[in-house]
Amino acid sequence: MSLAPATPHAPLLELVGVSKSYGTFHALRDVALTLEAGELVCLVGPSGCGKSTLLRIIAGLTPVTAGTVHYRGAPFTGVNPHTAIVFQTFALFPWLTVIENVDVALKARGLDPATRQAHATQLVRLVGLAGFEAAYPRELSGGMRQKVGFARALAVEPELLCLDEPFSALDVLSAEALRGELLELWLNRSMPTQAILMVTHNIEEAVELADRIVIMGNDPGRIVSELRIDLRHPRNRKDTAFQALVDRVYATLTGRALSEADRMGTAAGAAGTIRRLPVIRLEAMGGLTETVLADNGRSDLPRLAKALGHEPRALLPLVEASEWLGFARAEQGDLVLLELGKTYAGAGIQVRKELIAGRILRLPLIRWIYEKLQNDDNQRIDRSFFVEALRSEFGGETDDQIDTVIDWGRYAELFGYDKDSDELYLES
């Protein structure tokens, strides 16, 4: 193994143009990835896209065919002594007790027996297995065996902890409990690990745990997208913002991200600008969809404007908003109601609010404001903060845009506005 001196202020890990081939089969091609200290990053992607291969390359267990792996700014070859892996299978020595399985890793560090015994006992307690030190793997449940794997990995005090689907072999309740314990250890900084890189097929698991999700594609394995998760811990899987992030990852994995981005406005945001929201009141969306539904799902725009009491030009922002929300599509001078729009037209007020909430959280501007409020200690932020932050994007239209955001957020019951304090706040 060769590990050059670290470079100050360099990323903890950096992959540059990493490729891996087995004969004519290309497992990975031109992978670029950076991991900073303090990050918990999840790798998701279809089976066979090279996630586990990438993990083994990072740990130094598998050599690259091309490219370089840098650790703390310096390239390395061979096994990285600052990295440990927990595999999806328990990989314990069945003839050794819990304490002896952990001691194996400590013995490899060259520690004396007394120090090893004390440290192994401390680690077993850290992962919640106090009282089971003398038990053999066959006497433990799946979740308990995986805890032993965590303790053994932590015994080498890795700066980088790599997890290869560590919860996939467990039942749902055991996986949930162990996932919570790992997150608690990480957030409380109860372990020496500087960063965690985890492979998972479970999108909700990734959104629940990660600071950043790296999405991979296959044929050959490559990184296709990255998504930063700004929701504060603990994260609620039933929260609308949580579900919106799950949807975004799923859309990327299934190849639907581009059309969704174009429809919801993220495509322009990726180019450096946030698209302006149509300045309309969402209460008007009910009348629009109901009228088109009564017209067999397709209405001529001039006739629709007249039915709603609008000038044709004044109807256009409402039509634009209906397209953004995925409720309708303008087509050859008509407005055609889509399935989601039909559902909205026939729904009660609370279901309408929930549908709107799920859709508008896909809009970059509203998602950004919602996540800012989520991460604020008081979940209240002065309106002037958002005005100043967005002035370079919207110029003289900034106040109109903020007013529209407030109106949409209040309708969807995502966030409210306190006129007395001039603050936006998160709805309970």
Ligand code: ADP
Second form
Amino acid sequence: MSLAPATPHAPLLELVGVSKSYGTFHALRDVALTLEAGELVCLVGPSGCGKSTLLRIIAGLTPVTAGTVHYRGAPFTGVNPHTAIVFQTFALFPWLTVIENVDVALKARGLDPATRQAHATQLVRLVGLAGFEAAYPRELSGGMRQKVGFARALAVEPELLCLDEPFSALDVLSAEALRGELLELWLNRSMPTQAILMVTHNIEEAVELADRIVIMGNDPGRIVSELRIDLRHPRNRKDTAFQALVDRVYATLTGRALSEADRMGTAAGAAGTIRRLPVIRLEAMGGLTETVLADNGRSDLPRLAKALGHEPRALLPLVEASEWLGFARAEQGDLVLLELGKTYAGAGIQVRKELIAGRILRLPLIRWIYEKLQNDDNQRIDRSFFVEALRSEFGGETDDQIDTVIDWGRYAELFGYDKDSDELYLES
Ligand code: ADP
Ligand code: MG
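May I ask for the structure of the form predicted in complex with the ligand now, the form predicted alone having been displayed?
Now the full complex is given, and it begins with the chain already shown.
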């Protein structure tokens, strides 16, 4: 690490024209980002857009290909000792107790044993683990382990705390508790940290916590937009203003997520039609992939329609869906099965469901509905809520779209639909 003398009044962190390539692949291109002391900034964007790479660059764990990172006004290279990162799953030392795991970071700062003991105890209490000082990681729940991770990151007393999807591996309740605790520590200034930069895929979480949301897109990874959140704390998720901000972030991401859809193999369709889900029942995907597989992985489309008992036109949404899912690609009048499609064709029902769940959660519309349900107190929401929210997007096709979402979500066992109450609910 080389740090030149600090410049007063400079931003805490400033990235100028930062790019990162792996060979010919551009993970990040021309990123400009400034963090001021006192700010909590959330970073959102589709998977693979370079969020983790950006955090590692900021912490100095990954060198840039081009551009500069300034810390307190001075360019730096190498590891930045003023930052600490908390990852999605925090690696604790299994042979050390809670307090010893925190102590590791204090020892690294060269503090004397008495100071360390007092400080570690205080940190463990701060994150809500009083009484568990002598417990070993294996005796703790996932949420508690993540708290130890937080305590250890706080022990570093970083000026800049970087969090990479810190709550996404936790169940909903633990995530909510830990999020609340972090926010309280931050707002009460009970930690010396000057700024927090947090990656999250949960848009509501970003709107709840952030002073500013930075939205990234991919191909190449870059910043596409920024949004300041001026709502006062505590923020209420059911507030109209809150929801309006969630929708704005969601709209920006949906636009950006087109390239994600492209990467999933969408060949057909102009930009305007890509957001709509192809209206098909997922059960039909089995027959489609099996038939093409039996054709040595490549079928003539009109013949395929006939084999499946469809009019050629009626086959098109199914073909489109197979492309969205990354199962197949239409090519010169043929449908060509991709590796994932072959796996699907040969798999049993459980593996098929898992494959679909993994794929469709990347679709912004499904992800949005899934997160809405996750964030609802009862994890049940009236169908009419979604109809209203999506009407401006889909017009007369809204009901078809929602039926399709429900069909796909049920197939993947992500969420269910209660016909009697007309509610979507989260599958536990
Ligand atoms: P995110 O955190 O937004 O999901 P990442 O920062 O992990 O994205 O990765 C961004 C892109 O860079 C991905 O396409 C990933 O495959 C690629 N990538 C990340 N690290 C490496 C590496 N060490 N070598 C090659 N490609 C990498
Ligand atoms: Mg990541």
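Positions refer to the first chain, counted from 1. Just so we're on the same page, rigid core means the largest C-alpha set that superposes within 1.5 Å between forms. Worth saying up front: this structure is predicted, and the values here are computed from it rather than measured.
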C-alpha of residue 340 moved at least 2 Å between the two forms on rigid core: yes
